[in-house]
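Taking the form predicted on its own, here's one chain by itself in structure tokens.
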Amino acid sequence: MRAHTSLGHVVVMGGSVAGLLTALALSDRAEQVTVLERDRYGDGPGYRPGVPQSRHTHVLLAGGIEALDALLPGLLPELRAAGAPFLSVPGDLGVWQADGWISRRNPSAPVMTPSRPFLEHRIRERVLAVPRIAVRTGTEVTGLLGSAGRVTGVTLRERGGGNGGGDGDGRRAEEELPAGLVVDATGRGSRTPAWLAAIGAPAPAEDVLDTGRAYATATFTGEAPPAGIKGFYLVPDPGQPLGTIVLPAEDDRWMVTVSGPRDDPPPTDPEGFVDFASRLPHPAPHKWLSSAEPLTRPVGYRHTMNRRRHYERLGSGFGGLLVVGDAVCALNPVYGQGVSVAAMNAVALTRALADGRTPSVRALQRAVLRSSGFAWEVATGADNGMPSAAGNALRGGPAIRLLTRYLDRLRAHVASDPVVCAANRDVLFLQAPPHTLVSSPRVLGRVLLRSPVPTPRDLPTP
């Protein structure tokens, strides 16, 4: 039964993954919901313009599956049946963290690893086949509509080609397009802070943790890695700042990121980018790329900072104006928590619009927040001790040096204990605070009363 309180018509700028799960949660609350697409969709998977992370390797983490699930049931067998690798990690990966493989034998959790516009594809169908979302593609939002203390609507206008209205570039002329509420979900490239201004509303406070990391991703086909491997992870930390993720795609694809500092980023030609990869701390992800077959060029991505925007402080009289996503909360993508962490948006939204009444967007953007804190605990945590590390987020004095020294014997411990190793897990994949690692008392009598047990360089073994 639809709820007898209204959000009225929603306007959702951007059609991407986090643009279409929160338009989804919000439409048994709208009269209408509308999603404003600057690309075009095709008729099935493929990349976007819009989306350049579209070209690199993607996971949906264990607490990002379980969002899905709760948001579009029967999704995940679908995929399944449809050919995204589900993995069990440990268990299905070469995982080597502080200088050691994590034992295999620890405890598992899944991960889903199908390419981004696959994914993308599949939540799109499901999500557009609800009758009150609709979507406008090739259109671009170019402002907001309102004042200081409320945004009304967008302006925009259509993308490419048309005949009249035109302004003599192949664009239609502007339209205003009225709103109860407008979402953005626009990403990293978010423009909602000068919008803002130009309404006369403040611009949000911003957390910022930049290390200025890069990256590039390579698509490849071949025979499975050794000993029963389905992909490797390679950890970097701040004395071994080089990383690699070799994921299996759909369709007997692999796909393979490597990573470096803002002063060694891995090269974008074919040869380079293998060539990098010998530079890991173990040879097993090189040997096996040396092998197989590059499908595409290597694409370099250099937009790692991590960026969370406080709208939740522009006041309680301010309304209008929710922001979910990375345009909220932009996490370094190395660490692959971006998918799960917009349907962890969207299920937050869906529970606090669940009681039948119709909280106010600043309470709506507490929640998104909310939902967000645990990757971004782990994403800033990880880059805070990075020697490159700066930001107004940057953490720093005794307390941190302390507890930096027991996370550094902490993850000494996961390669073979195995009950630290699935509290770390539990957090890294977004499934519990990343407080439990200091507050059970198992993981930190295992921690700071045993000594970490070294385990073979060898590829682990099942």
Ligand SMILES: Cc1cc2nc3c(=O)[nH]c(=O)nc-3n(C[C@H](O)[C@H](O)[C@H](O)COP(=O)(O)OP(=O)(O)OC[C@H]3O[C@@H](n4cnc5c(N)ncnc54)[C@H](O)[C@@H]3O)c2cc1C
Given for the second form:
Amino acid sequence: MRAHTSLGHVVVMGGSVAGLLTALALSDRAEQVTVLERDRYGDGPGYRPGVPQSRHTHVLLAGGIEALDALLPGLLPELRAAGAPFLSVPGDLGVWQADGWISRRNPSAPVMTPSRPFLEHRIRERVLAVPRIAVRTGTEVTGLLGSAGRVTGVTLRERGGGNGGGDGDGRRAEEELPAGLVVDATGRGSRTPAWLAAIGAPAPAEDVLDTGRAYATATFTGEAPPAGIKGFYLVPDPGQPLGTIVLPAEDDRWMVTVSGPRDDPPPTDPEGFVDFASRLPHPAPHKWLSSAEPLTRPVGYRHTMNRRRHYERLGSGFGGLLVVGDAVCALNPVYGQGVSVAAMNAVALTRALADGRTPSVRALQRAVLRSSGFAWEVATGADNGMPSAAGNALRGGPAIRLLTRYLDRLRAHVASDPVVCAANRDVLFLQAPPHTLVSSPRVLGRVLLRSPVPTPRDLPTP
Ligand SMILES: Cc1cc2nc3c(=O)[nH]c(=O)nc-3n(C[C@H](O)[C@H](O)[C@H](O)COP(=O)(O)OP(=O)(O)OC[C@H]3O[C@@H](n4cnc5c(N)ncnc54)[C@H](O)[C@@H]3O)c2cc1C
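Moving from the form predicted on its own to the form predicted in complex with the ligand:
After this comes the whole thing, all chains and molecules, with the earlier chain placed first.
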């Protein structure tokens, strides 16, 4: 039964994971939800220009799995039946960090590794089946309507044929679409600050931390790695800046990403890509890659800065706009959090609106930001120590130096200490707040009072 319809007509800009899941979360309290998506969706899973990162390896963390299950009950078994791989980590994965393999006998938690287009397609099918949610594809939002105190709708333009990649000859006249609430889910490239300025509204403050990490990804086919390992994750750190993630996806494919700092980006020619992997701190991924067969050419990606925009600070008088997903909090993808966070944003909205509550849009915005909080702390906490890190969110001083030394020590324990490993995993998988790594007496005691036990250099056995 529907409770209130206090939100009126909700217009969601951007029909990717955050836009779709937010449409779902708000649909019970809206007269109608209209999702505006610049691209045209294909009939099945497929790459589209508006989501260039979808060619790169994606993992859904345990916290994101829980959130997705809460939003769309039944989706997880459906994904599994359709071939989405589920892995236990570290049990199934060769995870190398702080100069050693993590013991696969340490307690594990689940991750899911379908390709990004496959996951989005299944979410889309479910969300667009909700009667009050409609989508207009091939429709580009061009600006906001309203004044300094309130957003009241959007301006938009239908695009010509094709998949929305270019304007071509098909540009149509601009149209106005009024809304009770406008949601920005246009991702990392969100132009909302400029659109707000154009209607005389203030711009949000921004926190930025950028390490300049550069990515390249290609898809491979081949035998699984040895020792029952279902993939690799070699985590970069300040002393060792190269990383890789190798994960199975549906249809017996392997998604392989390598990453490096801004002055040592991975090449996007096929041979250079594989050669780059030979410089990783352990030879196993390169050895495996050399025997696998490429299915695609490598593609690069450079926009990896952590950036958080404080729309909740625009003032209690400001209304009509809610910003979600990467548009409000974009994270360095090396930690694999963005899709999980988009789902956690939507769960936070569902909870804030539960039981007929009618919070202000500002309170909803705060709930969204809070639900991104663990992920922001994890990503910026880890990036803070990288030599190339820059931005106004960079933190320094004696307390940070002490914390960094403690966390370095903690990471050295993760490989072999099951208690420290589980605590660290829960934080990385967005299931526990980062402060538990310093506030848990059990973890603290083991990190400070014991000596870390190095693990063997050979690939870890189950
Ligand atoms: C290299 C890389 C690897 C990643 N790996 C992971 C991972 O392993 N795990 C993980 O959870 N996350 C990962 N991420 C992050 C994840 O991809 C994003 O966090 C997630 O896609 C954000 O979803 P979103 O809906 O906010 O934005 P997006 O998915 O970027 O979607 C934005 C949508 O808005 C549309 N749009 C844009 N402008 C307009 C407009 N003017 N009008 C109408 N529509 C518009 C676009 O077409 C698009 O559909 C990775 C990101 C990168 C870059």
